[in-house]
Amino acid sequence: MRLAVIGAGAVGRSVVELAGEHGHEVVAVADSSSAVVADGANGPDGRTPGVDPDAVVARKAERGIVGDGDPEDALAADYDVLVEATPTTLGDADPGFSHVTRALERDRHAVLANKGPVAERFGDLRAAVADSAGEIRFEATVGGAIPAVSTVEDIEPGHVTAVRGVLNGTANFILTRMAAEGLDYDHVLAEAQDLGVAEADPSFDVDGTDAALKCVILANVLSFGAVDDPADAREFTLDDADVEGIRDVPGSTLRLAAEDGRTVRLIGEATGETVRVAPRLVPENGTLAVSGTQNIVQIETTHAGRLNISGRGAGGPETASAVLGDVGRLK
């Protein structure tokens, strides 16, 4: 497949990076402000030879930017498959939502790594696929490299009644932490924060955003999935999710629960009804107790019991192996 990938983040660089492992070619590279588009001409082989990965990345490192083209370029290239990396935005989700539906409708492929247009405009986004021959596919936008999106699908949504685990690897740092060294919350989120694990504005992760939006576009994979009449289906938004972070949660709460054989974990819960997002009291060595940066999924099914998937939530590496995984299952 002949890749264009928008965003050049952690997440962009590794799929330009490791696109050629899984047989794909990136012909197009966009920033926010620069792009890069492979020459038109064709190589001894008769096919549009990509771009230079190393080259790119290497540029991107040095001088801030992918090329000396304009973003537009690479949206308007020869691709097969259009990579949506850039940051996560809420509300009109764009402009991830506008590429995304741009490229359907030049009937191309898209796959996200962006979670908003899939957790704040997932109705949108159907609509636009129906209109077109273009897939969209969006692995990498819950849980990083875990395969929690299409292991429900391959289970049939209508055969799972619930998923939850946890879902961000900052919280999880966090409370770890706080539980094995009985230290409060400002401590270790400062300690955090200097080793790279929590950005500097840790919000978005701790105050529960990020967790809920993954259960988000759980739900609504659920709901869509369940019925034959999209119309008969629920759509989610970050708006229906009831939403409690672990600012609040004090180092006394973890002691305590540790002289009863049990720990916290900033727990997210997705059905076809609900999506939750709070912190939980599990068992100290039960399987939601997954430490440090670790994430896990467990998935309630009708006839399969309860299956659980752990590993890497976020990394660029990580989720670039998602979103290869999914332009791997387009045709």
Contents of the next structure:
Protein chains: 2
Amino acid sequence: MRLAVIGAGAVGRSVVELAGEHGHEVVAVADSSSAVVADGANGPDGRTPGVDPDAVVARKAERGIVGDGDPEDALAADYDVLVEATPTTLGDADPGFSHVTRALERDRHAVLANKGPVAERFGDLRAAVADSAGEIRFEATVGGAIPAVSTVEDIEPGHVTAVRGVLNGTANFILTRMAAEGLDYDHVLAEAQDLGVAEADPSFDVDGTDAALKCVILANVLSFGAVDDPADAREFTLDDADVEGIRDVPGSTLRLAAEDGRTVRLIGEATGETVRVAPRLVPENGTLAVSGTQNIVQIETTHAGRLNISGRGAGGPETASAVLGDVGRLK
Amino acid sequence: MRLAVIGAGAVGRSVVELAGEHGHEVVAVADSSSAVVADGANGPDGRTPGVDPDAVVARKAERGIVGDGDPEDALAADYDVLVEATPTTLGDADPGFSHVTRALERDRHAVLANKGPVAERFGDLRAAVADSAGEIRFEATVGGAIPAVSTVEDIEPGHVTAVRGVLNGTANFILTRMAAEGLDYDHVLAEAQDLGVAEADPSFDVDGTDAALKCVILANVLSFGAVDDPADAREFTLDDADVEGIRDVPGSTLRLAAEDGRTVRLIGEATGETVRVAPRLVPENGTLAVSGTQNIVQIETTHAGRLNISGRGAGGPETASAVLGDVGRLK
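Given the form predicted alone, state the structure of the form predicted together with another copy of the chain.
Zooming out: every chain and molecule, the one shown earlier first.
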């Protein structure tokens, strides 16, 4: 497949670098201000040869741009799949939402790593897909390398009663370190920022917003998957989520919990009816008590009991792996 | 899709009962001596109406047969997907292998819960698929409800370096109980047999053969998935597996292990080069130390670190869930 990669952050760059290993070629790359589009001349097999992945990544590192073109050139290029990897935005979820709908209007596919459109405009996306020959997939929006969405899809959402888990590695790292070292939140946050595990402004992660967006996406999958007519489905957005982050978890709570063989994790849960994110007590050796930046997704099914999937929830190569897995699943 | 379900044990019966919930109809069912094929008259939408699932299951329970027809009637019926759920056989893997190749020769699909053909005749199956418009899928052969095969498939086998795990619930139950109660193997085996967790002849499970077959299947997936030309792939069979079961694990080993925070689990591991099953020491609160009849599959990837998937590895509804997930994934 020919990919147009929109977004040249860690995920976009990893998709550019790894696409070839999966048998795909990148024909266009765009960041917020620039683009590169592969030479229009037909390659030996009659197809447009792709961009040079190493050159694009190097150019971005050295000059801060991916090419001399305009982002519009990438959006208008001749591609099979648009990979939406621009930063998550809320509300109207633009520009990502418009990138996706434009691809669908052109009867192309879109694979998203950007949570915004899937969390905030799920109904509109579904409508755009219904009018298109293209499909959308969004495994990379929930749990990085963990195949959460495709597993729910295979079990069939009507047979899944809930999905819960640890969905934000930054918050989990902080809680793990607080418990392990008996340190308080501010101290561990600073450590996490030094390590690059937390951002300078960590609120998206520590306030539970990132975990909540992922749970909203899962709730939409469960809700729309359980009905035949999308008009009957309840659509979720971030506003529907009941969210509490980890800023107010004192070190004393963790010490008390440990005396009882428990610890605290930021747990998100989605059903077809509710979305909640909050710190919760869990058994310290139990399944939900993953450590460090690990994520875990726990899927409750009607016929197959509980499935637990844990792994790396974030990172360029990990998320790119999910994007390229989705490209492979397009029909 | 119209399903012909061959095999009316726990898995076959569950597929018959659950197919309707997944939007499929069962048009034929066969056990070793009988069959029922849906009325040939066209239903209101022009399609052959399916068999009555409850009636078929009840007939099997009361009379030991599924219908008044001959198994040949089911194999010759007009179906889209043949579900192969007859007991695993080794070597030539017949009759299961022939059921599958006959479906492929008719350009139909086959979904297997029967491990025999996939473990013992993988190369021959691949050749039969190459000459057919039909596909085969076999998620249900490894880890029951755990999406092991489809996860490896999505990551792409060339990007998976190893798959390991606890793949036999009977052996795991026995080891869990030995460790928890300080009892010896014979005592716990008897308990497992009373509970129906172990068979009267438990050797297939406790000698590691079942786990080994699952690992052989995974090794075949990794091996064939890593090359472009099947002729270049190494084919694995049960004979290639290095297998040690749990009969010789004494209670004393478990007690000694516990003093060091460890326990013993029957671990199977497959790479593109080797297959090994043996009891191994693992941290008692670690990921591989699943309890009771649970299974866990651990996938080592090149770009996405390690994924762990745990859940129910066996059971009628659980395995049927995997079969019906596969039907949904057919293109």
